[in-house]
Structures are given as structure tokens and as C-alpha cells.
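A lone chain, given as C-alpha cells: the form predicted on its own.
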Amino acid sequence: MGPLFPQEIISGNWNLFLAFIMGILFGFILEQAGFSSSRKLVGVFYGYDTVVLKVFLTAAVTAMLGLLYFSLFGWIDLSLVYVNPTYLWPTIVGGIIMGVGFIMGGYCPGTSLCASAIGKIDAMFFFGGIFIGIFFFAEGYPLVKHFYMSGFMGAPKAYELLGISGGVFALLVIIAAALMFWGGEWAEKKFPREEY
């Protein structure tokens, strides 16, 4: 029964490896989806090309559905997986900056990087961007921490804070995702897809 690494079914440095290993393989699949574009990238933001979007929704449903039959399955352990403290408000700021990030400098820390192995300038501009930001941030931390630290949930998955069970939450998410789908493909005949 998993996960592998708190059931000590493996050990630290196993599991530091096999990260490292689906690291490489991510980024593989990121550089052949063709995720080292920018253009292709905010493509989402600008309706023509909303691959991205599919991409990372079916991903999601995918894991979702693998870790709810798991679980039903008794192959993982759902409780033993860690789940991210949420802190909303910087959350919120955060994902704001991100964002703004995203759309004027066209890609995400992943696809930086990608792009970077593979030689992209632009990419390697905004990956050290990355580094300058993180180290302002470090500097500046303790006149952020208050902040940083507010809005404390615990870890609570999405589930539980709208009282409802796994199971239904995958058919919502399911549905959501398929109507995300069709708008992405609505998306695409209605903007102009430029050629890149």
C-alpha cells in the first residue's frame, strides 16, 4: 500500500531518486508537448491556442481518478498524502503575481526551465528572474513574515470544505473540466491562432 516513502516501503535517498527521475521525465514530455513556447503558452490567456489547458486539466482528472480508485482499491493510503498547508491570503497575492508573471514573460518556473535546457533565451531571462525574485523575497522576509503567515486553513483538500464526498467532487471536477474543455475549443474558432 502506498505512498511508498511514509509506509518505508522505500527509502529517503530511493525516493529523492525516483523524483529525480520523473523530474527528467516531466520535463521531457513538457519540451515534446511543445510547452517551451511561449507563444504556445499564453496562447490560453488569448484564446488561440488553449492546449495548455487541456494538457494540465486532463493530467489532473487523470490523477485524481487514479488516487480515488487507489484508494478504493486500498493501494494507497489517501490520509499518509501530504497535502500543502494553505496560508489563503498570501495564496491569493501570490497566485496574482504568478500569473501577471506568466502572461508578460510567457511562461511558468517548469517551462523556464524546459525552455532553457533547450537553449531559450528569453527562457533563461525569466529563470534567472526567478532566482533574483526568490532572493528579494528571502532578504525582504522578515517585513513579509506577518503576511506570509496569515490565513492559516491547515491542509484541507477542497472536498471537505464544501461538505461533500470524494467521490462527488471527481464527477463535479469531471464535469467542470469537460465544459473547460469545450470552451477551449469554442476559444479556438472564435480567435485568430497565429502561426508560430
The other form holds:
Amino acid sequence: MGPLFPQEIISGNWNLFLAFIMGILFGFILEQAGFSSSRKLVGVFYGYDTVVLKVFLTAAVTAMLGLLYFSLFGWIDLSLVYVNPTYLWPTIVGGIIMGVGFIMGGYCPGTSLCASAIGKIDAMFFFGGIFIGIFFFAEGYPLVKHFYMSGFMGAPKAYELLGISGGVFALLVIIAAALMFWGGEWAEKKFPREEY
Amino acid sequence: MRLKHMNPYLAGVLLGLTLLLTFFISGRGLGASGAVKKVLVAAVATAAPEHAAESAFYSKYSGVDKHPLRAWLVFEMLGVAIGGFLSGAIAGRLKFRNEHSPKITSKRRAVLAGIGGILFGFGSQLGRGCTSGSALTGMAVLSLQGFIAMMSIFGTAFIMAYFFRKNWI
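If the structure you just shared is the form predicted on its own, then what does the corresponding form predicted in complex with its partner chain look like?
Below, the chain from earlier opens the complete complex, with every other chain and molecule after it.
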């Protein structure tokens, strides 16, 4: 049955229109959860507010389980769902650069647009900065191209590397998420802040 | 009246269901930085078409047969802005405000936010996606890349938090 667009059950125009609708849901939920506040987002790194950890991991686990069950019931053909390819080194170094950007800027790209939409001026500076950062990468692309292509491993699933089944791996992810939720609740009591 | 934020676990389940629906409809997940890239490519291709055609980067994303703005992520990010605005309007949170710790100036906050954005923009290109498209979506499809991206981004921010603490707490 699914996914609809890759099997041409819906047209390209419908796919773009539904992208817009999915975006509205995405932005609405991010704002409702408080992801439009930089001081709330970075709270996870100081322990006073772990909303990022809770929303992010709950969402990942929900979608992960949903895909596994949809596949089990034959509702979605997982071979037609895009799996991010792994380029080991640029992913690690890119992640380190993004991590520094996160703690300095207080947002990530999606949340900065969401926060800009409700009038956060710091988010507008962050969002503008993304354009400059991508421009630097684009202009410097010939210099970094060799590294950008390094460590290519195809598009492996994480469980394939560990030699276990997808279901067992999903269970381990859920246990890890539950432990982190427990840690998050503990941290919020240990490092409370009244107003931010 | 300002309304409170949604319970984070409920928000997480709703976000996860939105992501699941996206996979079901489009065979791909949510993203963010890719849309900024497409807008930038369109701008450069308009302002300096010869430079864009010669560049190994821009020419990957634009050409006679494909317009960079006619892209899934661009439509999705337009929706994110509207969805965020609607939620802010309902909750009474629409207000122009530069949010920062009382210990730092408004100017310092703006400069740090801009630098953070530059770093995030650059890193998202090197790492082939940001927190949404690489970490969240990648983890949902159990891709190795998603888990590495998540640990690298959040691990680095957690380690660096100590050095930037005076800007936040």
C-alpha cells in the first residue's frame, strides 16, 4: 500500500502539497512543545529543562515502531522508504560542528524557523546564519569534496552492524530512551530554574 | 493569556505520528536544512547564473529541467513557519523578542545566534542533514547514519555546554 508517492499512487503535485501540510503539523507541534525558545532548548545541556530529550526520543521511537509495525502488517514497503547513506567521517565532523553551533546559537535549523515565525529575534539571526554557513560550504566545496566523500559505507541499518534483528535493536533503543527519560526527570529536579 | 506548553511526551508521540505519516505518504522523512540549501541555490542561480553553472555544488541542485524551489523540503518548511505561527497565535506567544539570559546583552545574544547558525549551516552540509533530516529521520528508519549524527551533535553540545554556560545560566 504505502509509501504512496514512490508507487505513484499520488501525483508529484499532491506530494508537494502534502509536504506543506506535514510541515504545518511539524511546525505546530514544535511550537506547542516549546521548541520556539532557545533557553528551553539548551536546558537539556544544563539539566534544568529536558524537553528536547523527551520530545526528540519519543518521536524517534514512535516513528520507528510505527514503521516496523506498518511493515509487519504489509501497510508499507520499507524497501521504498529512503534510508540515509552513511559517510562515516563527514557525519561525525559535521555533527561536531553542528553541536558547537547548537550550544552557541541555541537552535537547530527547523526550530529556528519555527521560533522566527512567532517573532524571536535571536532565531532570525540564527536562521540567517544558516544561509551564510551553507554559502561558505558551497563556495568551498572543491576544497572539502574529498573529505565529504570519505568513509562511505552504503546505506546500512544500525542493527546490521551489530548482527542483531531490527526488532531486538528497536527494543534496545526503547530501553535506552526510557533510561534517558528517567535521567531527564532526575536532572530537572536536581538543577531547577524558576524563570527563563 | 499565555497558554502552557504541551506535555513533552504527548508532543513527542504526535511528532512521531506526523513523521510516520510522512514516510507513508512520501517515502521520506522530515527535514529542515535542505530547504535553506535549495533557496540559496535558487538565489545564486538567479544572481550569478554562470557561477552557479560552473560550480560543482550549485550545479548538482539546479538546471534547465529542475527548479530548485520546486522541492519537497521547501514546501515542508513553508508549512513549518505557518504551523509555528498558528500555534504561537493560539497560545498567545506572538511577540517580537530577543530571548537571552539576563546576564548577557541583547547584542551578544544576536551575535552568538548568528555564529551558531553559520556553524549549523556549514555542518549540516558536511554531515548531509541536520537534527531533523539526519538525526531524527535517520534514527526512525534505523539508519546507522542517524544514530551517529544524533550522538555527534548532542554529544558535542553537551561537552561544550560547560564553556558556554555563562551565556545561558
